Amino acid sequence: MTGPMYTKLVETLPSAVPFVGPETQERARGRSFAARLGANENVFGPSPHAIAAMTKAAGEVWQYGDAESYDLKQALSRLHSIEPENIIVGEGIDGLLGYIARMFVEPGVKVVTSQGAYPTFNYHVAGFGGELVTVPFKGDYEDPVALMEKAAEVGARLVYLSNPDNPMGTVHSADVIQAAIDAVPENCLFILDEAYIEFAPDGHAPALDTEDRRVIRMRTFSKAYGMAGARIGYGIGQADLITSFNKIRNHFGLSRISQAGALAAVQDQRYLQQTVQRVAQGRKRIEEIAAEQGLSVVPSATNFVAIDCGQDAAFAKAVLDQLVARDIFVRMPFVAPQNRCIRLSVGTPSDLSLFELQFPLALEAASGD
């Protein structure tokens, strides 16, 4: 009996995922986490209006979602003062990155990204046979100049950068990002991932130019809007590029529930600003908790904070393991020198109180004292 015939590419890929989720870890541990601070989730959740809209839509879930996301596109058009034809809505930024990889990547195509940057993008590139070319961080920042220089050097078809950055939380000014857009080489598309941009202060996002064919801007409802479980995000770009998604996307990939929640969330900007303020307060508290232990944090413009543990990656991993053993879910960057840090999301006040209690114990245990 013969089995299914996989493609040669799929046969070469590992059976792996970019991240091991907290639920998987909980099953392996045999118990739940007391504080879920590792997944860059927004614990403050969506607008009450979004929850109400999703609850209502649940009664209509026998219907497919709108394949064109018409109402949501209209609302996003008004929010950003752009045309609906410059917006593509999809299954979160992750889903849209997969579509971009499908459109632009094939075996042998070179793609440039930062070493240690968002691994899900790399996962999609590998899935279509692309060749990843990486550029190191400059300090705790991605290096837009080096990324564009490398893209030109290797003839990359795609170049990826997140601003604010994941995993470090740092952010470049709008002028720096615009200079990167202006430097995109011929026949290359710049994927500017702005998943966390709502948390950043003003002056860090260039003006939207929907006639510029060199860049696609990615936004999400998973972070500031508090809807990670709904899996919905969008891209902003030149109209022909946006239309090209229709050639390969899953036209009915979004549920009515997600679409209804996202629409209501866009229409409640007051709640969004309240969330941004609460996150800023949480970041400040994490900085204070770190300072109590004589440690510093990497300045963050996101809903998470990287704490510099003051030693090497092995020590940071030991601290992480000690926190997990104490039922606090956190993560850490993968690549040196950023992996000297642990990283935690802004949690509820009770989450952060628990972290404040356990963090010095974890540091002590990791030190062997």
Contents of the next structure:
Protein chains: 2
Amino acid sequence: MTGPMYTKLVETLPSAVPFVGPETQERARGRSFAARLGANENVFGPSPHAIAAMTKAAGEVWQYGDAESYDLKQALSRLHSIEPENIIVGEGIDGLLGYIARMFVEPGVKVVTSQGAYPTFNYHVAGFGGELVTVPFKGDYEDPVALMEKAAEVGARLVYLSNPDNPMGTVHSADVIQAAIDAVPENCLFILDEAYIEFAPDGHAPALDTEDRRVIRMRTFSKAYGMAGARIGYGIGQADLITSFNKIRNHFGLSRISQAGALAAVQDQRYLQQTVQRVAQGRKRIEEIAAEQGLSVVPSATNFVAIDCGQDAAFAKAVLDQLVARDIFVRMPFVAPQNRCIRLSVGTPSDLSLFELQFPLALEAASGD
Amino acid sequence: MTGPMYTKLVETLPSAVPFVGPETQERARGRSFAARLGANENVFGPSPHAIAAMTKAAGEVWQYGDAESYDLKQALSRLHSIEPENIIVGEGIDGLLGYIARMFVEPGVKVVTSQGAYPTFNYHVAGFGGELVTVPFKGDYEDPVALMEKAAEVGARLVYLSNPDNPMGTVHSADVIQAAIDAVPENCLFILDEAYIEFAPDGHAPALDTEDRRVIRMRTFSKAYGMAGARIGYGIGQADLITSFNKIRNHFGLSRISQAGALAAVQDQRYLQQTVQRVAQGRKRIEEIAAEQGLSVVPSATNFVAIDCGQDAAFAKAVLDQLVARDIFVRMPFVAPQNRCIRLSVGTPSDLSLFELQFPLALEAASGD
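Switching from the form predicted alone: structure of the form predicted in complex with another copy of the chain?
Next comes the full complex, and the chain you just saw is listed first.
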């Protein structure tokens, strides 16, 4: 027996994981982290109403979820003043990015993104045989003008940008992003990943235009809503594009518990605003902790902050390793010059006190390496 | 603007849903069902320990799930006396079938299944450009010999069989299934869907052989474990096959709450056995209710029962419509001659009392149609 016969494409793919998760690291270390600040998670968690709704739904979990996510789409349509047919609910932005890659990417197709941007998107594109073309950051910002120029130049079918940006946390104004939308080349879809948009001040999300076939807006319950573990997000776009997800999606793929939690979370916008304020306070605290060490931070419109360690990538990596050795889970950007930084999520006040205590020691140890 | 450019394959796909869910039907009717017996759900739900674990996890849902499902794989490896590297945990069997289709199906590839078998599998195969070749049922049983012969004849890369069977509930012995495994043609993978196996008496699952590259065994928490809404299942297979899922799967796609619930459910095998007994009692009750009307049932090794309505498909459909009109959600098989039956899941005793009350009225009304 020679065994099963994979597709030509799958034969060529590596067994890869875009990120190593904190649990995997903990098992390798043989020790838990004391502060979990590396995965852009929102430690403040969801609204108590969402937790109550999920608890109730846990008792009803013998039933499949609603394949149409009807109630949630109704609530989102009211929140955004758009129609339900302009909303696709899916298994997190990750899941939706996979569906988008499947719809638009086949061998030979070019896809444009920023160098050092979201690895899971790149993983999905490569997984369908696409060819990634990258554009460098400009300062610590993604470069929407260069992205659209490159997309036109190479005839890309997809172009990806996150606003606010991951991994740096920087944000462009609505005007800049609208200009990017207006510059999307023909036959190209702009994936505007707004996973962190609720953390940004007003004026950074262009008005939703659900007639515009050039762009899909990606939103999630994983970040400001504090429900990363529930795996639920949504896309906003023109109705034909949204309908086309029905060609390929896993219709009954959503957890009933996650649907219930997301619905309750949307309905508690006051809690969301409290979270946004707590996160803003946390960002300020991280900035102060960095300043105590004579270091600066990259201005952030997200729930994480990149601290410029003031030297090269090797030094930042040494600082990161020292923090991890001190049970503080953080990550860092992938490419130069952004990888002069370490990146940490806003934790609880006690998480940040722990970081404040360990950061000088980590810097000192890294300097002595 | 001509809009975004889909792949050639996706352009040809219909926007289809394999099943219309009960919530969708309720919205169309403008009225809830009084008994939800159509979706092969397990109304007895999960172990109280699983509900407690999900409730606890709801409070920790700000964290992503473990991309490796490490703890769950450890528990499953103990349960089945196999190694964790022989287990892939995924977003229900539906999600895993999608991954398998992606790994093995490309345009021109042939896939063999039974006529009238699981539509979601067919949907995934078509979604990757595969060509379905079907074999008829034999009596009310899937025909393993004919399936393997057809797979060899057409050079199929995948062959699918569920044991116990959905939609009829019939089951083959372990010997018959092992003979099918031994007859898998070269370069073909046998997907043995054992979603309902826990309901079957002993002696219907061949021994697990994790060296065998010809077969992947599909298991789920949706059925006997009572957690359909949690969207979590697993596959058991040879280690290289299991590893290959890492090429394409959504690594962080599993709900943390579902992982916690599944772990607790696995650890409460006593509750599982109680469920299996309650389901057996429910099947007996359905058989009695059918007998009161002079009708017989198809012998079932699952949590659902096909009642032979004694006439043709049009009559069975009329009975189904009459039940739905009386607020009892049931479904029926798709093809002749199995579509002489209606199919209902074992409900609570009060669900079945409601069915007992309405079934004679539905039969009478259908006869008068």
